[in-house]
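So this first bit is one chain, no partners, the form predicted alone, shown in structure tokens.
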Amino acid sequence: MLDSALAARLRIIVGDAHFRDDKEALITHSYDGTPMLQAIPDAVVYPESTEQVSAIMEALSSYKVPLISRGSGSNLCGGTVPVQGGVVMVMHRMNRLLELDTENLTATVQPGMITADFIHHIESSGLFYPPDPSSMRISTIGGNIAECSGGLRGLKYGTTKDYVIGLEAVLANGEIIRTGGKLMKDVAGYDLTKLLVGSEGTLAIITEATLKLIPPPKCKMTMLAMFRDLYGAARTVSAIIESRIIPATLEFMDNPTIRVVDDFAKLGLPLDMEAILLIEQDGDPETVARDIEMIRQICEREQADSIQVAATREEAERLLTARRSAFTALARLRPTTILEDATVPRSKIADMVLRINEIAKKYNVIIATFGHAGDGNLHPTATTDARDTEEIHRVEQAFEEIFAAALELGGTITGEHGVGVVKAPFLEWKIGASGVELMKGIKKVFDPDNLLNPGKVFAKQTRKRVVINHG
């Protein structure tokens, strides 16, 4: 529990209805997106300024209680559990689009606007945000900086920390910090802005951010490509990308998802296929003829079963069901479900999923494979049951093994999903112990008292998903 004092400063601070330590709201707090992880913090706040999430930080500070700051908690790598316990900020109070500026192309925005309705309005002014993550409709754009989240578009339109080109935050004494700002180029001193993007609330909180926005494609294409063979699928990857084409969404999807998608969104999707490739080409009119036409040609000479090019942009949007209710489909099979993420070159992509396979065949679990193709990034997904304490522990097993398939077909251990809680025993792997050193030191710069979202990214957690009865 926390300090008597400390509590009545911090009811203060965001006033009594934005002050909780009632049960309801600590359990509330206590997990994420993330399966069989939870840790109950001490209290949650929810501050509505800048100025207040100060005030908090020195609170906090003055008294060594750890804060961990959230949105909507859509994590999948534990990023946003309390595991040592803190204070919990949510940031949805936060949640104001502050400027629009079309004359630089930019938009400042606070971190706890939901990411779909920031793109919304976007596009409703005849602009352009491309990062789309898959769970955009419930995720903040202060999460999506945080983790540098991904999506459908990243192959052609990069990922978040392509987008942000000014924030300013808090640092773990309370101090507010600006960087970067409506600028194309910026070089006066070191990049602190790439830097706060993907660090996982672990150097500094956001509480506002100025995104730069582009011109909106003039016309999109999309179509469906399905294999009877894995490598088939591969290398038509490969092709096109060798071609000097860049799709603006290129997915994929195995057999096993194929077959659960289905069941799921009745799309008629053919279940006897081995991979399907969703592909979209945007741009000018003249351009996504082109490029869709020699897509075409790419996966008839890779032995395509069938190829099925969108008429209608309802159509299309049919199509692109077919891979954003991927992870919904797979989390109707059984009561517990895992998702992953591990990135491969692309060249590799076939070897990764058959490495998978083999690897869940060895511990006789349930996993299916399904990501963005384009840029190497694919997602295990195994569906399992938490009450079956053998059984996972074979799941955790494989996971292990897959990260290590990645490391050693020159890939990584998450490409979106972030390190957090999960992932911290593999971080090693990646990087090196002198890479982890490197990354500690400047931690401790940004955070001498270990205050901002502990437990994370270096922790030294065994390799399995835990409930931590904290307080």
The other form holds:
Number of protein chains: 2
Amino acid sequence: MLDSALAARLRIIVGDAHFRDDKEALITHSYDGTPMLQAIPDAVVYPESTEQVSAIMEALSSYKVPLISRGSGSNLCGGTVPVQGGVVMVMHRMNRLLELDTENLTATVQPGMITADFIHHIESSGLFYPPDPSSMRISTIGGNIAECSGGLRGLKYGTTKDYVIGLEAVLANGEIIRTGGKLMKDVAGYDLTKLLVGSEGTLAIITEATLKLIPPPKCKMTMLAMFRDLYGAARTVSAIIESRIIPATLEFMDNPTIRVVDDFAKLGLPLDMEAILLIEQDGDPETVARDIEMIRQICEREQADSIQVAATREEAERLLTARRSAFTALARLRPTTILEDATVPRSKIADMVLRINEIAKKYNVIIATFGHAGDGNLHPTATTDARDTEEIHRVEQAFEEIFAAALELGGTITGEHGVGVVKAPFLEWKIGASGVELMKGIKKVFDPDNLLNPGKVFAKQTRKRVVINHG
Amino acid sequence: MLDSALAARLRIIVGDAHFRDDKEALITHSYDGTPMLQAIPDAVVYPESTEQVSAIMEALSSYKVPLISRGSGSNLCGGTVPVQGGVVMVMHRMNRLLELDTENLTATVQPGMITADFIHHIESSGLFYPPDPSSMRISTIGGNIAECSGGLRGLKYGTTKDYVIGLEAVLANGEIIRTGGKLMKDVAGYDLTKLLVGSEGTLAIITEATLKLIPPPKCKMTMLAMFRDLYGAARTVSAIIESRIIPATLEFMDNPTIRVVDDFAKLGLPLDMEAILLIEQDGDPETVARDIEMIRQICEREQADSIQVAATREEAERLLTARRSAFTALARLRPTTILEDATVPRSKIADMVLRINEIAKKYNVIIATFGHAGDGNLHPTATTDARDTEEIHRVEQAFEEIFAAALELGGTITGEHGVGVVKAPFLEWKIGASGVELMKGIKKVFDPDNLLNPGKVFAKQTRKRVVINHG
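Alternative state: the form predicted in complex with another copy of the chain, after the form predicted alone:
All chains and molecules follow, beginning with the one already shown.
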């Protein structure tokens, strides 16, 4: 329960209609896209301006009450669950595109704008904002920045980080800072902009972002290749990159995913394939045609069982359906779906998929794997049941071993979902004890009283690293 | 003078031949590429491994003696001058390309490798590392990372920051950390990799870097356009970008630069032109030809007085000569050349050039301006004489006003040279007092005893912002 004087102060700042502490609002904001995680906040506020955010933060800091800022809460790491109580701040009212500057190719936007709406605006102005997280129809730009969201185009175009060039943010004490600007080059001190991107709401509250835009590709082609041999698919990925082609999209689905997707979407996929690659290239027409032809030849050389190149946009959409259905198809199998994002160097994709399969077998759990093969960002996905604590325990053990395997292959515990609560016990595995200490030090500089999204990124206890016993 | 026990310990770590405290070595390492700045170190060490760097740092931290790590010292911000004494650590012996991974398109390199040598290796393997600082023939990769160097290709390809994906670094206490990896996506905690890039040796000593490579463009075309009207040139820059073309290079020289360059290189440039644009595009042949033709049309529309498109590589080299000679030509005019890098949004190029000219006139100093028009990164260059303290004072006043003008136009005090000593008094103008406090806090987390390159980035006193009186 919030101190009544503080509640009254917050009501004055945002207006009565935008302060909620009724049960319904509290429950609605007690969870996010992450399974099996819930905590009730003390209140929910909906600010409409940077000044209100600043005033809220000033009030909360004087009462030492935590703040969890959130957009749509579509994250998968427990990033917006108020695990230590406090006030949830929903950014949806700050959802305006403030400026589209076609001379400098930048957009300045408020954090609460839905990503897909933003992209729609940008594309209808003949420009291009590449980050395309799968959540984009519900996620917000602010959430994307907080988590440094990736997506299907990461391979060629990078992730959210590569497009954020300026920020306005409110600090824990309510002060407003501005970093970067409409500048392609700026080395005035440490790069606070990139530090805030991916900081998961633990360092400051982003209230405005200046994003870099680029000219859109003139055309796009889509193809699908199926492989009986997992290594054939993996060698194809490597051979494409080695032949100096960076496709816009290079997605992968393993056999368990193919089976589930086909059962769900009735696409008539061959169920004996070990892997499907979905490949897209964009750019100028001549380049795209040449690249797709080279990729087709590589697929043939690597014994692809079937190769389909879409002749029309409609056909391309049909080819995309399988990959797009993957999560939905898996999610309907059993009550609980846990989607992870262990990431490896792209040359290690096949090794990693085999390791995931071994681990799933060892713990007798169902894990299907799909994801972004081109950048090594895989989504091993467990279908399970949160009510079966014994099975959930095995799933957790399996994922622990999957993270360890990713690190052993030169990878990371999270490629695009963030640390949040879920990966916090494993952060030290990736960055080491000194790395974690540095990060904790940075957190303390920005937020000495630990008020901004407390309980995230840093775990009370680091998990002991499992010793992997192959075979 | 170094404590003799410490000196003995350093000698043991690096070997007698690689520890120097003779007068010649101390004087040689008392300055860098920055004019009018010199300070004598207490010793110079030349480590050959990360382990040696770690042992050196452990020794220095126990004696609380500062360390200044440097490559070739080609920076222009006083970044490697030992202004508070201490030990200069020269990284030239750690100059190996450790791995070129053609499957993952990464290179792992030691910091002391000369940038041009690195680029030569990469290009002869059919790959591409875009950052191309003008200093590349003498500068090191480690220096480029410390300063986040830019270059002529920044507009299209970004700067050093965009290519550093993993680091090994030694902390102030001698501990070794590793960040990132051969990963295109990694969101495991705060982005320490990008934080270290551009931190000017004040947070940690970089001992190894993993760099992202990309496929090389298949061809390149070069053109030169001359304008009687400065705004015509500026409008051309904007119109190119607005027509959705991002050239590989889009360089600018103003009239004073043209005059000096022509006098130096005898190129027969027309001396009544207000601006020359040097434009290059690279990529697939069809795209390049189409873009260059569109750019040619834009130049014509904006009343370019002459437009030359190079038909051969030799002709292209000839067109490039003017821009390449700019610094050398200016440097020979008078004893002291001060090259700055005030940067503005690219739409403000013409305004900025006019402001620079006004300011130069007001203080009766010679300032010629050239630079990277495409990303708004200008190099106003004063030719002066360090011995004439009265004139130098006027030059400093002029630059102070130039920085203020850049900020007023939405720009920054430094686009690619770094803060070092030279820009430290102005850092607060860009990032505000809270921003500077955050940066100081980060510095303290990494380096609590202020041993790593002390006296840089943060000034003892912030310069009072000048009030600009137009006209």
